[in-house]
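This document opens with one chain alone, in structure tokens, the form predicted on its own.
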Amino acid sequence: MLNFEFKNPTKIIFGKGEIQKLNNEIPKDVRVLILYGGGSIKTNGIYEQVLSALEGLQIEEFGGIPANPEYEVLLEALKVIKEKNINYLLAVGGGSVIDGTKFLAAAAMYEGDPWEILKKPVRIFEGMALPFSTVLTLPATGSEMNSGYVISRRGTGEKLSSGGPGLFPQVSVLDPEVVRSIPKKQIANGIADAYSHVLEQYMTYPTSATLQDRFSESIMQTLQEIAPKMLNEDFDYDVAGNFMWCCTMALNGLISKGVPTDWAVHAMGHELTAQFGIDHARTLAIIAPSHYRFNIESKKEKLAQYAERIWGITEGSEEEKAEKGIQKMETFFHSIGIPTRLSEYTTAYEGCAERIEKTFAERNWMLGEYRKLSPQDVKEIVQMSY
């Protein structure tokens, strides 16, 4: 097992009706900016619950943070923070709203050009950002219990990530009841996103970190088990609770400790979102099978383990089991309504692999757990995904 340090200071408040407990968690003397997305919180009852919990506090609001939070929109929120002397943020939304809030927490205390935080990037430590909490409304990204975030910039087509130990939420409220009003397409995205997060931390090479492997496998197996129930029309609170907790556990830092991680699929997927506007989770499902096939020689032991433990495939050589595991992964994505070829999302895919290669070359990026995956390799993987 690799050396590691682990500290996750986020307090999770989980369960039905727990939003009201924010009243005891947020200091009484702060000026709070509530941040949210398209306004669905005003139709599903969450907004009223949040206002009730914050009764007596000084409150401002900023809505309209889009999926793949845009830098230009966040700059407008930053103006509000500075003009209203905001000193506490509350994200009420999914991963995009929470990611945007993390960026704003850092940007509010950064003295230079805010884009430098992402471009350099600037690692944010304790005391370098405004305090913030979250009310999760769309399980998927795990942003409610980690310190990373991703921001898009429409003008340049960039989608960059940053973070640091100063960007953990203080408190995150997870009420599975919010899942009741989420469209099934977004549910499928959340399942695929969480599943892909686990793969990025699991599908590398064997280590002695047996417990982390079992943690990862249990999250994937749970997601596979509950996926059909989550996509049924009938709402099941217990199933929704398991879904929500899987998404959080998939990316709160626990399963990555002591093991190598990859994240190349995310790097490539971000570029597909930047170029075509494809939902983040779906770009991961597009890239993952080709990535694992391209790297099957270095990943075959873990792919075979995945096939055996997750799908019960015990016959064949290691290479054969590895390929069958990839096929099962694709079948799982298809079962929740997510296509795994870029050509199923756009007809304008020609040339995108070359553009991504050029972008990664300009950034001097080498990807994968060995940091040996070159921009030229990336081009081939993306082309395999057409």
Contents of the next structure:
2 protein chains.
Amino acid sequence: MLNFEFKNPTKIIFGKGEIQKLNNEIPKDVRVLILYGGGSIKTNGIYEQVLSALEGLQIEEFGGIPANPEYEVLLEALKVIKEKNINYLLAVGGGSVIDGTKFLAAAAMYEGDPWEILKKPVRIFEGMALPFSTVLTLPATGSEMNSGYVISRRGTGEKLSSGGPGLFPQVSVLDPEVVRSIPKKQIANGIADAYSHVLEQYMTYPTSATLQDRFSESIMQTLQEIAPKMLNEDFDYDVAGNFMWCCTMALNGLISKGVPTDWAVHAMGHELTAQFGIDHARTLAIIAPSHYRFNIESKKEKLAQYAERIWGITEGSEEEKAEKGIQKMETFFHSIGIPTRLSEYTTAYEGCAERIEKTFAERNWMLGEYRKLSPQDVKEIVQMSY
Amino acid sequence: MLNFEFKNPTKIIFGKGEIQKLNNEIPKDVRVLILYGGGSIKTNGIYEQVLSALEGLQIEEFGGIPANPEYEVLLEALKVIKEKNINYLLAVGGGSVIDGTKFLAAAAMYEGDPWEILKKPVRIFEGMALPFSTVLTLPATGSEMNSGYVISRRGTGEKLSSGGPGLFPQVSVLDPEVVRSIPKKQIANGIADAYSHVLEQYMTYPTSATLQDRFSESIMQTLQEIAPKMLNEDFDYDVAGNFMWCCTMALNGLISKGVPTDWAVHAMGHELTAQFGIDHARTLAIIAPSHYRFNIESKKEKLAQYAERIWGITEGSEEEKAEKGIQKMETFFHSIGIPTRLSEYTTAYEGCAERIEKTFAERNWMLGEYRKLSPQDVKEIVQMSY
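Requested next: the structure of the form predicted together with a further copy of the same chain (the form predicted on its own having been shown above).
Expanding to the full complex; the earlier chain stays at the top.
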């Protein structure tokens, strides 16, 4: 097991009707900016619940933060924060709104060009950001209980990530009832996103971290179990609750402790979103199978363990089990309506791999758990996923 | 799934050689009291590592905190805290030392008779206790990452528990190397203790909390897997690391969220320790099988799930699987050298059940996840375990 540090101070308030509890959590003397996305919170009742919970506080609001939160839009919110002397942020949304809020929490206290925070990047320690909380409306990214975020810049086509221990939400309210109004396509994306998060922290090489492995497998098994219920049946509160908690636990830091992590699938996936606007979760399902096939030699022990424990595949050599595990993974993504080939999303895929190779070469990026995956390897992986 | 709140701000520093990192974690301007137990830390090298990490700080020390930390001894430590103006505590030990330290952290700031903190009990919120950290030397209780504690009072034979969100350790250092010098009997106790902690949070009734169930099963499976290696083989760092992390995760709050919890086994077990001085973990192994048999009607779904998932028992009715699960549990305790009948520990057991019945009746205690288990039920359970 590798040495590790773990600290996650976010307070989770989980359950039906719990948004009201924000009233006890946010200090009475702050000026709050409520941040949200496309405005669905104004039709599904969440907005009213938040306003009711904040009664008596000075509040402003800023809506319109898009999926893949855009730097240009966030700069508008930053103006509001400065003009209105905002000193507390409340994200009401999914990963995009929460990620954007984290960037704003840091940017509000940063002297200098805000883009530096992402470009350098600047690690944000405690006291270097405004305090903020979240009301999660779209389970997927885990951003509600971690300190990382990803921001896109339309002008340059960049999608960069940053973070730091000063960017944990103070409180995150997780009410599974919000899942009731989420379109099935977004639920499928959330399942794929959380599942891929686990894969990035699991599909590396064995380090005898038995408990962490079993926790990761627990999340994947639960996601597989709830997926057909979430997508094919009427809303069920308990099923939605498991979905929500799986998404949070998949990326709150716990399962990565003591084990190597990969994240190459995310690095490549981000480029597919930047180039083609494909939903983040879907880009991960496109890249993952090719990534694991390309790296089968170094990942075969964990791939075979995955095949055995998650899918009950006990026959065959380690390599054969590993390949069968990848096939099962593809079948799972297909079962939730997510195609795993780039050509199923766009006809303009030619040249995409070369562009990603060039970008990663410019950034001097070496990827994977060994940091040995070159830009040329990346090109091959992306081509395998066409 | 039940509504829940979860916040655990303790920073875990895990791994070989990490005690030195305390140097960056404890503020430079505090007066530290180092608390420890029987003095084994002075022979196994941990004491030197701690002193080295605290170089430059003002330190005092207090040794001799016994297993089942005694109120009378702790009052002596409280005197030192007050006389020396101590404002930071460092527990270097197992659950007893850490529990004692938590009580002292609260007692140091409590005005009035310190026993009230346990007797009322007084819930300790943030700011109501001295800050403290821990260096874990004996994995078992999980006290290093939770905010509860248990104190015994020799004079009255009482063993009471208390806690509150102000009693999380700031930092806990978990170096699996400490396991190297722990006697096998104590390791067996640690395994039984952690296993029993999971049982108390798992063996209730189903609430569709699929992920929590799987996390609990992950801990029990890992404990079962490492137990023979821990007890029959030479020290192995990775195996010790899994043991240590299992003990922490078994009682850091995570697996109890969204599910009912029982804790009747602990309530009864505490009385066996108070009456006969039997090791805490062993009292749990004595009571658990009888408790589950007595309550098989209300616990049979989870018992059967345990039998199926943990022990692969798929044949028979739900009741039959439940009973087989209990038998497997007993066999597991026996396999780590822990007898499961009170008469294997003492010949003076007659009348013990009646005394516990009387004590619980005086306290008006109703136990179990439904709070329906009467003192008379408790008497029967204890008699079943003779």
